[in-house]
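First, one chain by itself: the form predicted on its own, in structure tokens.
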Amino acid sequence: MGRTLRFYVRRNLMTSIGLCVLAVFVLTAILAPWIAPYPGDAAGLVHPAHQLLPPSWQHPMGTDELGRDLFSLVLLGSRVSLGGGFVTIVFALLIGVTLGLIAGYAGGWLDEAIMRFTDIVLGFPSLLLAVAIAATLGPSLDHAVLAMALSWWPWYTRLIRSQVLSLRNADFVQAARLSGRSPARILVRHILPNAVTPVVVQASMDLGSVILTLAGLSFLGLGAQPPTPEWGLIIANGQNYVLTNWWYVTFPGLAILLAVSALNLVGDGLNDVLNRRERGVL
């Protein structure tokens, strides 16, 4: 697998270009607390001397309306807004991946009970479900984050579900069964390694989403609260000031579009690389 993605991404320019910059975003989410030239203008302190100045060299990204270093607030934006994307990849794929085994697993009137439980969850926008889980316990990024893992686990579920039917009846599961192993020690330790390259997939191609769909719910006021630097709230809070102290929404603007880009050219390089295994063409 790895001698198989070095060689693609060798290949594909697009691949490499968002492998790389997704690289500078998370070693800048990892290091921003000591690289951040103002890491306490994210604890809430204030500049009223600086208030609206333009890009400079003492402030390359300018200053939002309390005096407060842009640059600084968009590098440690980075790690709330890529930290709380991936937490919610991971509950999302922890309640869709254990519902879809369970139902494609165990069959009957289960399996009917949870895909029609799915199904209704389905019947919802995300974004409109996360937006009323989100209401309804309270603007916070905690709760945003919760509220998108609740409404993008059916995805998972379907998808799990969908592989593990198609290897429930498999020599190999069968010759586990035989030998007496529970069906959770066959569906972890058989099914599951077999079944989960697909939901990587498109977890890693959801991760993009994700992100901005958080943006949004902390721009709608839902998630991240002051002085969190949230990338979606630093654009909240910038609003007003779009036609006047343009670099106050456009560096935070940017940052979501190429973590979102990079995101979604890894995923599609991802997804390309492991057709190809699965087909023999690498």
Contents of the next structure:
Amino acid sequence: MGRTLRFYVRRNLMTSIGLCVLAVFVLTAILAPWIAPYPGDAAGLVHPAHQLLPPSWQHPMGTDELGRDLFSLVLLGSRVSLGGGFVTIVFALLIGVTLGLIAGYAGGWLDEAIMRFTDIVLGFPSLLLAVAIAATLGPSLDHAVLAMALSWWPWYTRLIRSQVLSLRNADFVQAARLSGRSPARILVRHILPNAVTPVVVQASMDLGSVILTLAGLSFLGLGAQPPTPEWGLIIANGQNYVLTNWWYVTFPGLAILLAVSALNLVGDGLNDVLNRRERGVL
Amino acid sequence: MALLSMRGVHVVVDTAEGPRTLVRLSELELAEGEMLGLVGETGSGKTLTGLAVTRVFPTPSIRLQGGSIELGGRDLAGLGERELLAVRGREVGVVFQDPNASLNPVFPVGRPLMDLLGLHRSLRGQAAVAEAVRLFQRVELPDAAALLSRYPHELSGGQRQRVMIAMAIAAGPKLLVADEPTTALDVTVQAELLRLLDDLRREAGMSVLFITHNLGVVAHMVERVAIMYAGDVVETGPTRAVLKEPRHPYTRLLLEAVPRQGQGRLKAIAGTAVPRSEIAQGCAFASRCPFAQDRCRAIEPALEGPGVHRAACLRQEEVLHV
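Structure of the form predicted together with its partner chain, given the form predicted on its own:
Then the entire complex follows, led off by the chain already shown.
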């Protein structure tokens, strides 16, 4: 599959661009503490003498009202934003896939109970849940991630369940049952690998939306708290300076735009590759 | 001493109107090392009878309602799901009709086999690989070692069925349930596979429940045959006797329906098979039977007859001498 993937990506320009941009983001997120020119600025250092400087060679993205280097904040913020989104999706997948597997394979009342619960969660506004969690546990990035994961999993449950339903009576599943395998092992070893493709595609596309929503929550004060360098939070701080100091919100905004766009392009490309493979086109 | 003895086995499907009977087997016995042909039309319950031994049914709504299934003196019908896990694959191996769908497409074909060896024979690593190669060679797969890492779509139908047979015999089961193992394959491959099954049976002293709708295959392959209709055995006995001197009108009509060279029109059995659940009393075949009398519609016949050749028909002597 590795060769067909490379072949396809070479043919598809948009996916390649998305992959490159994403790679840059992931690399900078990993290396941020070493490549950020002023890593201390993200930890709470302030330089009143340098406040609100426009972009220059010293400060490629300018500085904020406390004299902190915005380039360093955006770089270090990529760890928080990408990481937060990634953790959210992983948690949502863990819950969603597990419940979907059980619902689809068990059937009967258990299926009914899980799916009705899923419907209830789907009908519950995620923003309200985030506000409620922030109100009870206090606002923080961890709680925003928790709230997002708790409201995002139902989509995966539904996807996995529908896949399991179509695989449950497949002959090879029957063969596995006849060879004395326990239901849990049949689910994980035989059904999951055949059911996981659409979920992987969906999750890769969701990652962008989740990052965007997390930034939104931070912007509203429900997510990351100062001095955490989170993109949404930087924009929230900079909103008073939109008209006077354009660079303050522009660069973190661009970071969000680029990251989310890259993730969507990669998700689309992944969808093409995997679905084509399923249709047997490649 | 019978290895497998099924009595009063009752398989039902749950519907909105309550359970409906699919199989109600009066009796079926299989001696050690014997190959028994279980013959019937589609829907006669022959597959479900085979699956009932390990209680793995295609959907959860089909279940075993009652009866006894003794394998080597132990009643499987009384076992819980957990205990049955140790029976499936270890004491009873199953081969299906369609080898194209019975291998998981995302794994190389050797993987489930080695998995099975780990589960039932505690073989792992190099030992499992060596044994898998030996099994592949035993079922006459070419280039066995290289084949282990091939994916199902890279194999032919006959090869895949050989893989399935290798898996079914991997744990050295006492009983092999072969559910139309050659129906989906080319005629040329069929003969080879049937010979292979027979060799394996002889070699391991394994009993085989051979399920088929093909009387031609039965005539060549098995010593004893049981004919099923509407979920029950209607006639059983030595293959030669049953095929030459059928005592049940259904067997007789079935034999007449087998296409022959030089024959003009193909013969069919009038009417359609009536589900067991819709027969209130009497003989299940009465509605299609040219020999049926009023008493046939009132009394349900039991399997009886002289010696080992028995039929469930009140008028079997007349059927025999027409």
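Worth saying up front: this structure is predicted, and the values here are computed from it rather than measured. Between two forms, the rigid core is the largest collection of C-alphas that superpose within 1.5 Å. Numbering follows the first chain given and starts at 1.
Enquirer: Classify Leu137 as shifted (yes) or not shifted (no) between the two forms, where shifted means its C-alpha moves by 2 Å or more with the rigid core superposed.
Expert: Yes, shifts by 2 Å or more.
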